[in-house]
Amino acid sequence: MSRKTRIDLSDMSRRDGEPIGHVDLQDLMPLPAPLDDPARERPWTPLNPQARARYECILDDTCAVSVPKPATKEEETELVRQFLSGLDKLFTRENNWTFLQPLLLSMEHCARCQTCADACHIYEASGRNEIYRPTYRSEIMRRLYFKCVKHGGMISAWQHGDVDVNWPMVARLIELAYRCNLCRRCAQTCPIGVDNGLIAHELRKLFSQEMGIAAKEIHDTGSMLQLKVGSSTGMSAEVVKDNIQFIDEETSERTGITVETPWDVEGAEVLLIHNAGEILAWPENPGAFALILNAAGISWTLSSELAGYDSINYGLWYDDAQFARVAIKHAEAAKKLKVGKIVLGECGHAHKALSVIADRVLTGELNIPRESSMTLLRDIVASGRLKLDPSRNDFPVTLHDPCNMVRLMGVVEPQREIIRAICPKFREMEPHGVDNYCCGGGSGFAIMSGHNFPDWRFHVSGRKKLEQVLNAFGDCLDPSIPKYLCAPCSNCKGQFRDMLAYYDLWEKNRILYGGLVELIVNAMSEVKPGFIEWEWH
């Protein structure tokens, strides 16, 4: 029996150390085939006692940033102390001039509509469960702001709601700060452009830059690592072009087409930056743009400067100045080479970070053009330089937009028209393009495994996902037809291996993940034929 019971803004400050929130299996959104049978639901692993006890885990059932319970009544208030002097300066133009504006649009303006509800996979998913409706959240930050920021009094109270300023409140802000995929749906939507996302984000970088607490998967092993040893995945210069050596020897032998990845050259027009996953995780995907862009006749090189071979930027996440040196580091390296510009591999948040956020830090020099590796791959299938056969791509396939290159960048087009030319079964989701639903790995879920928060990431963030591609591949789901997944994403790619792999959609219904790349190689007549590997998964 689902134990769903009414949640109020109030809850949040509660001291009895419960969580204030739970969602039962009975309680989410059904899925289609085949999972449409809600007693075959995986269940959902409950919190262990010790993390309990360790932690406050008193949101609801799960714990994504683990963050300690305070030992004594003094560390709590000065816990409260950080928090409120954090908040003051989020709204100050000195310490927050790059939101501020949108901040205060989000405080001010709020007309309570729910469009935002509506628009949100993580709240629909849950089955509108009210902690995770966008305007819970934001509520608490809207009288926040008018008692603690604008210090409003009796009548301030009245007008806009009041809030207890206490540790449990703030211990659970940081939880909730972390439920939301920051995919912009929800601002999408709104009416007067009210950003519920912003507020999620603001949230996280008060309790980073303020108060030093983050998910240690995006700070100490995400930006930390990158900035000390050049890459999130912990690989040295030395160890990136070792294993880029390897990828080159193993796509010519698959493709039997040598390939050779240029490092370092200087003058070339076109840096290319992979998210250093890609290169552990998928390292068909490196070889495919090297095989690609040689074959294309373009001038590029990889960089072996610190975070010059690794796109990835999880301060966008979280942490203003995190973001801003990963940033700088990305056009130091562009600088040092002297090429004709940046052009981002298959990474959604690297797409937005260098190429929208980052205008407000590279000035001057280190304004170098920034490009998607959509619209150059666009542009090398269109002008015919490549020999392509699309019966080679001849299964279903569909595609995945990624929120921060699609909804938030509107680069929209460029991959379908690739896709359209060369695979004659695709299929659109829907919706698609900048209505899209967040694969359920945004913000850094995909790569926060603590706890039991991948049970959270699966049955909650992702289900709209995981509907949206069961829906699209519905007249295939025979295991006798394999299906493509193309997700041009490396972070939202770590999402669907997990998600496919959790509910077992590839032994029992052949649906395959993978990049935009491998699609284009995999039709290349030049190329060795099976160049996608439909028994690796």
The other form holds:
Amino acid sequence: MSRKTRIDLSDMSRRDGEPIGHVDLQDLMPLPAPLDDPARERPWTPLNPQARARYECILDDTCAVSVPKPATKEEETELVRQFLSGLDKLFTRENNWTFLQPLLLSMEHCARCQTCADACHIYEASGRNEIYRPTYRSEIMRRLYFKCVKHGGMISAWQHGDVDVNWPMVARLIELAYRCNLCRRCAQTCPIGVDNGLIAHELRKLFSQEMGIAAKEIHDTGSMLQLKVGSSTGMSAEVVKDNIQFIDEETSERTGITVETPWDVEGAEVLLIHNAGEILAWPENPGAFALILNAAGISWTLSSELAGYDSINYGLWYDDAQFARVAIKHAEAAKKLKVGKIVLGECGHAHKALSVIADRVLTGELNIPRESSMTLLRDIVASGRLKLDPSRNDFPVTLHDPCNMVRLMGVVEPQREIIRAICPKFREMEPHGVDNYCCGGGSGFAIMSGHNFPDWRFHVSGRKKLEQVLNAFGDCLDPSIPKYLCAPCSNCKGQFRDMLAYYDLWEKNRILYGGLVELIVNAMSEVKPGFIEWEWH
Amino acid sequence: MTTLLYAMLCLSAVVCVAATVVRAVGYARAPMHLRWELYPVPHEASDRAAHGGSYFEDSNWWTKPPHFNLRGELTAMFTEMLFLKALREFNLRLWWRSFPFHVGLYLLITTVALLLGTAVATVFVPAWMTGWLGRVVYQVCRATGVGGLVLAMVGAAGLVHRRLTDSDLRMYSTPGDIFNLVAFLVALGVVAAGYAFRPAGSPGALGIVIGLLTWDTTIRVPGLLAAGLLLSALLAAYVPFTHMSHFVGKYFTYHAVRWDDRVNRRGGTIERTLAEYLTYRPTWSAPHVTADGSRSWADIATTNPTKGTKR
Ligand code: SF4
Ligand code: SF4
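May I ask for the structure of the form predicted in complex with its partner chain now, the form predicted alone having been displayed?
Full complex below, order starting with the chain above.
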């Protein structure tokens, strides 16, 4: 039986040490075939009791950040003090010039109309669970702002609402900041222009920049590791070069065309930066890039500078200092090689981080032009420099729109122009383009797998996208028809890999996921047929 | 009594304008933020704006001349302002209540502006207002005034009803939210009643405005109408202090955030502004930030926290 009960804003401050939210499988948004069959519903692993005993897992059925429980009352008080101090800093020019204006606007103008709620895939997929409503988190933050930053008294509380400030509330807010994909679909529908995604982003910043609290996958083994060794994958420059050499050999063998990746070529027109995850998890992607760029006669290079070979910038999701540091490293690598431009490989958040957000970080000689690989590839395909045979891609293909590349950067059509040219059985998901839904792995979730967080990722945050994928392939679910879900984003691919496996959609329905360049190489006439191997990886 | 009414009307207008200006100036003076636009951006070239695309869809986009589709931006702005397009698209049930409320307020603002204009003309060029022009303006004022009152009250009643009956809205509505809508209902209701039931021979709306303009304290404003005007004036002064001032906020959320896709060009104004911000000295406490109040953003951004700090 569903234990769904109405949750109130005041529950955030409950001191009973129990989670305030719970999602039962039967509360979840129903999925279309073949996942309408209850036999294919995956059970949800309960959070283990040790985790509950050790960490502040008092928000819902999972735990993303794993904040240790404070040992003493004094420690609790100190943590609340730090939180309030960080809250103050979020609203000062010196500490937060980076986002002060949009944050103030979002704090002061919400009409509480709830228009945004229906736009949020997490809220909808959870069966409209109150704690996942975009405004639940924002409303707590707004009340904190008026009470603790503006020091509003009783009249303010009457006008804006009140909130009990205590450690359980702060602990839940930490977790709640990590129940949002930062996809900003809600902001797109807000009549006032209030941005609940931004509020979650700013909360994450407060926790990281003031309290040193962040999901370890995006901080310790994310941006910190990248700044230390050059890549959040842990690959040093030597290792990455070895791996790329191996990929070149593999690609040459598979395609019958000799592929060699140029390294550190001074004066090259293009510095290509991949999400280094591709090199380890999907080597056919950098291999395909190298083959295409060589075949098209592009002057290009990879860089072996620190972070110059890994475009990820996890700071985008939680920390302005870490964000700026990595963006600067990327630009420094390009500056050192005196390249004409940086081209970003298939990674959505890297696109937005370096092209859009870092545009107001990189100044002077570091302000080097940045471009999407989607446009470069579109130009190559449109130019006729590659001989392409669309009949080689004669299988159903659908396209996922990475939020960071599409809704948040406006790169919508180039990838479609390519797919329309080389995939005769292309079909759109609905809705698509700037109205797309997040894959459910955005804002770091795709790499976060502590405790039972993956269960939440696949049942809740990824569910709406899963529905879209199944609908797009609704006419060809039969396993005799191989189907290709194209996701030109490393992070989204990570989410798809794990989610399709979770629901057995490769084994039972032959839905494969992959990037865009793989489709291009698969269609190249000079290449040995069968670049896409239709194997699960 | 009339003097007090005039004084309150003037004072409220001053407070309303001053508070709105202070709020707007506050936002305008906030530092330029990192880019955070959201597509579609309507001032993009129309073929791109149609699918929500940006100049990033062009290769070597920085070599192309900047493009600003003013028509696209104005169209988006006016459809949003006049028809509440986003609400209509994403929350039709609320739009049926919110739209009449907003149109009602627009009509009432138009009425006040028309009355002021007519009053000025009547005082300074009375000949203009004695003929057909005066009659037309009178009819227009009546239509906008009555229409505005009816629509705003119907809308406000609809909004209160929805806030109280829809469980989602109720949970997020504060007492202040309900009070604000009820205040509109009451203030406009009293104005409507005062106007409809004013005794024969008492001054109408234009008479009161002319009286105010000439500070003619001999005018006897009927009690109920005076009360309605007073309540409305107080409400106008109160609005800029609440989230109902979203008419200010919305300008910035759209123009300064959602649609702000300005490019930082080398040697340009954005770069100069950033140079100032990079000298700011943050005080964030987490050790990895390496801020201690004496180090600037420029120092922090060029520090690698894993390699020892450059202090
Ligand atoms: S964020 Fe926007 S859409 Fe959501 S409740 Fe507030 S005003 Fe309404
Ligand atoms: S940003 Fe996306 S995930 Fe977060 S609340 Fe808005 S719609 Fe939901």
